[in-house]
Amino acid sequence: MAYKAEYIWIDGTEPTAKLRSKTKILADGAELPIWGFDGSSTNQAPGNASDCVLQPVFSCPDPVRGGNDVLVLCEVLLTDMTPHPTNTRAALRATAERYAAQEPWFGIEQEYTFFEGSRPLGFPPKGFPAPQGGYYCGVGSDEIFGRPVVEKHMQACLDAGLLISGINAEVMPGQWEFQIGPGGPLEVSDHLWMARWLLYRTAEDFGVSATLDPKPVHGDWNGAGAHTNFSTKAMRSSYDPVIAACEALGEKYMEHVHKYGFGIEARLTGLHETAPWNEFSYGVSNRGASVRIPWQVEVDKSGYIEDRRPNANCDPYLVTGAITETCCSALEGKYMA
């Protein structure tokens, strides 16, 4: 019996890449082959040399179609089988292999906002809802909007075997978060891209759209981020490497900001639980710092850090790659787990 494979890839749209997908019918038991697509329609090739290659790198059960159908995340290659310039996963693969002995782990908190037409879900047709405050982790139809979509998406991620570890309503109406991790940089990034695809696909069935806009509503409203939690084997057993990782991030803070998502200046203003985009700070339990050290990490003298700067629309391959390179290179040979 044939089965359906949904090939999913990241396109070349700028300044923020989009997800694309198409379906391939395969004979029962057939392995996932390489495939191709028209790169001139995805901002990845000119019309006179439009062929691009899809190389399967991660697959999981398809919770939308069910049965034996699968979702297939792909890297984009050129026809000479080298990574396409838009393929950020290839560089992360090399970085992850280089520092594998340090066992870097990540957990990413993906915030997003539901829109119904041109306004966030839960916003009245004219004007604004009550100020933010009661919506965060709230309950009740006067404060929570989109829960059926969120619940269905969470179950879809579980059915797909993704590393989803929780959900919660965020501080603005129609704004939510799910968490992916813990896991290695490649694993967490792959699972986050797949969870994003499932989010968009699930929202289709409810007639709403999910956006990763880092500042979906200007004014006195929180933006949407992808707070990134990070640790190495040494950090998980000692406090000195925790501080060393924070210091290393501070030395390259502008280099990281440029890899953390388009529109970061609108979100990282120093207000709404953010640090200014062009300054670096870290502190214990401080959500107004660039990097937060959780209070229990200071108490336990070991654990992880939370880089609060990445945007909701960030490329997780770039974010985990930058953090791994910066922190692991600084810790390498200096700390024993």
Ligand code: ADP
Second form
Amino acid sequence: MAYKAEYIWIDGTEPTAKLRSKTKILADGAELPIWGFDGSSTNQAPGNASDCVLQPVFSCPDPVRGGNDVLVLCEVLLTDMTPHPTNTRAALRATAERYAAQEPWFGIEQEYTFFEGSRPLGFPPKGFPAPQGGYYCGVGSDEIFGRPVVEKHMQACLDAGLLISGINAEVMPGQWEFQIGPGGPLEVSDHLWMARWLLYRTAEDFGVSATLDPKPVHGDWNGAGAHTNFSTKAMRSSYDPVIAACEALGEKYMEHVHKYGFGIEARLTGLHETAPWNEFSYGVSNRGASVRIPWQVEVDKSGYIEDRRPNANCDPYLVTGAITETCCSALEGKYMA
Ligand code: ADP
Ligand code: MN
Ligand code: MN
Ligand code: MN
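Now that we've seen the form predicted alone, could you pull up the form predicted in complex with the named molecule?
Shown next: the complete complex, the earlier chain at its head.
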């Protein structure tokens, strides 16, 4: 019996990369080979030298097709087998290895918005719905739009064995969140890309689209982020390294913001539970700060921090790479776990 492998990769679309996939039929028991694609159709190669290489790096059961079928996340390589310039995962591999002894963990809150045609799901054909207030974690058909898609996506993530840790309805109608983590930087980033693909794929069957647009509706409506929760072994056992990590992020704040997703200025305005993109602040319980220390972490005097700045459309390989590099290099050798 043959099985189907859905090869998934990140393309070269600018300013924000898109997911692409295609199916390979493999003989029963056959291992996942490297494969190729037409890079001239994905902004990854010129037409006269169009071949790019797909290197399988993570696979899991395919919850959409079921049976023995699998989903296969790939890195894109050049034909000399070196990483393609759009391959941000390759750099994260090196960073993760360098700081593995500190055991960095991430948990990413992926916000997104369903659209039906050109309108967010739940918006009336003309004008606007009732202002924000009742939608967040709401219940009932006047407040909730798209729950069957969300439930099906959550189950698909579980069936695929992804590290999904929860879902909730968000502040704007049609806006939702799922969380991936906690786990290491590569693991959480791979799982997040896979969960994004499953989100688009699941919504497709319902005739709606999901978007990671960081500011899908302008005006008095919340944007969509990817709050990134972070800890190291030392932070999980004492408080000084928790503060040291916040301070380290403050010293490199501009460098980070440029890696946190296109259009960050439109979302991080200082309103709608955000801090301005060009200032840095941190504080306990403060959802208007760049980085929040959860109240329980201050009580326990150990735990994790939440970088609230990454956009919904961020590349988790870049985000977890930057946080690991900045915080782990600052903590290195200073704190015993
Ligand atoms: P919020 O209150 O900001 O909405 P969520 O409950 O949506 O928070 O998300 C919190 C995330 O933090 C989850 O993905 C969870 O896995 C992650 N997390 C919990 N503990 C840690 C930790 N020690 N290190 C890193 N991430 C963590
Ligand atoms: Mn959340
Ligand atoms: Mn949220
Ligand atoms: Mn959050």
